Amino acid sequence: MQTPKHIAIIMDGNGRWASKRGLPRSLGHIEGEKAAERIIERAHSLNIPYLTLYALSIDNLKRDKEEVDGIFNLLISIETAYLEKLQKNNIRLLILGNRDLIPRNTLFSLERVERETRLNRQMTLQIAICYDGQDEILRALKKAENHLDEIQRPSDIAKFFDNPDVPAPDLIIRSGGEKRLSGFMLFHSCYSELAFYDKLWPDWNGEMLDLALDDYSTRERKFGKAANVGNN
């Protein structure tokens, strides 16, 4: 079977699970951080090296200033309550996004959590926080303006982007119903295989991952080149 190396996921539904169910939408966000909590788990019982969740975008933060403070309290709770699993799972984690605009408290839990798994090698959690394509892809260009002569090559890029030594992900899944990428990991997902399910996500568990996997495991990944047909 087929197993991607890097599997990257646009955590959407939260709001609209509570919605559904007349609850707050912050009760929602707590749900949704029990379903990446089995996420994280079932990912790494497949032995998935790379594992990206997607939190919450620039855009995400014109929101209800409850529900954003909501959401950056709960990513508080990964020092909190998580650092010990990650610890003994051997799970590093790195923060993917703009760290200026990470309120400090927030922050300084999370780079704590950095610091303290930095050496973990089994699996590595990648969280998307304050995140969006396009910026950053404009912070790496600001960090690379003094270099621009070793750029020669796409590739060439990557060492400027947040976290380099992340491959591409081979998966990006989005849950909730929408078919798009909203602006999660624009340069790296040039070849990454998209998957779209309507399932809210707190309401995901393993058993979802594993369909997912089935479906990219039955896709010929071509890098631009022909489609193997086979010989007659």
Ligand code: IPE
Given for the second form:
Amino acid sequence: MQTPKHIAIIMDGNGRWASKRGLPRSLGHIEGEKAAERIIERAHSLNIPYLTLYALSIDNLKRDKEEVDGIFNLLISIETAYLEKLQKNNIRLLILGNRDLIPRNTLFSLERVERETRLNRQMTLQIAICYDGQDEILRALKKAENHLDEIQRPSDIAKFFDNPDVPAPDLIIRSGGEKRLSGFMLFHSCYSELAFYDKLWPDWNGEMLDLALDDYSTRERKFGKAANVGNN
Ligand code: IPE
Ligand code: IPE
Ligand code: MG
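Could you present the same protein in the form predicted together with this ligand, rather than the form predicted alone shown above?
In what comes next, the whole complex appears, and the chain from above leads the way.
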């Protein structure tokens, strides 16, 4: 069965999950964080080498301060409540996104987790925070300013992205029913398989990931080549 090397997930639907229950949106994000842990565990037990989770976009910073601050505080719990598990499971954490836009205390905490887990290799977990694909391309252009001779092919552009050693996602999943990328991995998604599910993110568990992987296993990836038809 074909399995993806890199799964990237747009974790959407936390706000609606909470509103449906008459709860504040921040509670939806707390439940969403638990769902993220379930998915990380399943991906790890399935030996998926790379998992990227879209936690906060740059455009999400326009939301109420209380909601955004709540998300930044939840991200600190990666260090306070989850670092030990990352070490035990040999998982490396990488931040994907614009570090200049992440509040100091959250950045300090996550950079510590990055340092502490840098040698872990069973799985790489990228957390996209203050991320926007267009912004990543803009920042790459600025980094490449004095190295333009090193860019001969489109793939060379990726050398200037946030985490150049992470391969492009094979599968991009979005929960919560919307069928769009909302700025996620715009360059890297060139040949990614896309899968959209109605289930709101806080309701996700390992079985949803299994379902997405079953779906992925039926896809024919052609990368521009002619279809593989018939029995010949
Ligand atoms: C995804 O859930 C998490 C973030 C974007 C931070 P939303 O908060 O967008 O949830 P909905 O789409 O409003 O339900
Ligand atoms: C995308 O979700 C960002 C994350 C899941 C972190 P949004 O809820 O912000 O996207 P739109 O506004 O529906 O496109
Ligand atoms: Mg949303």
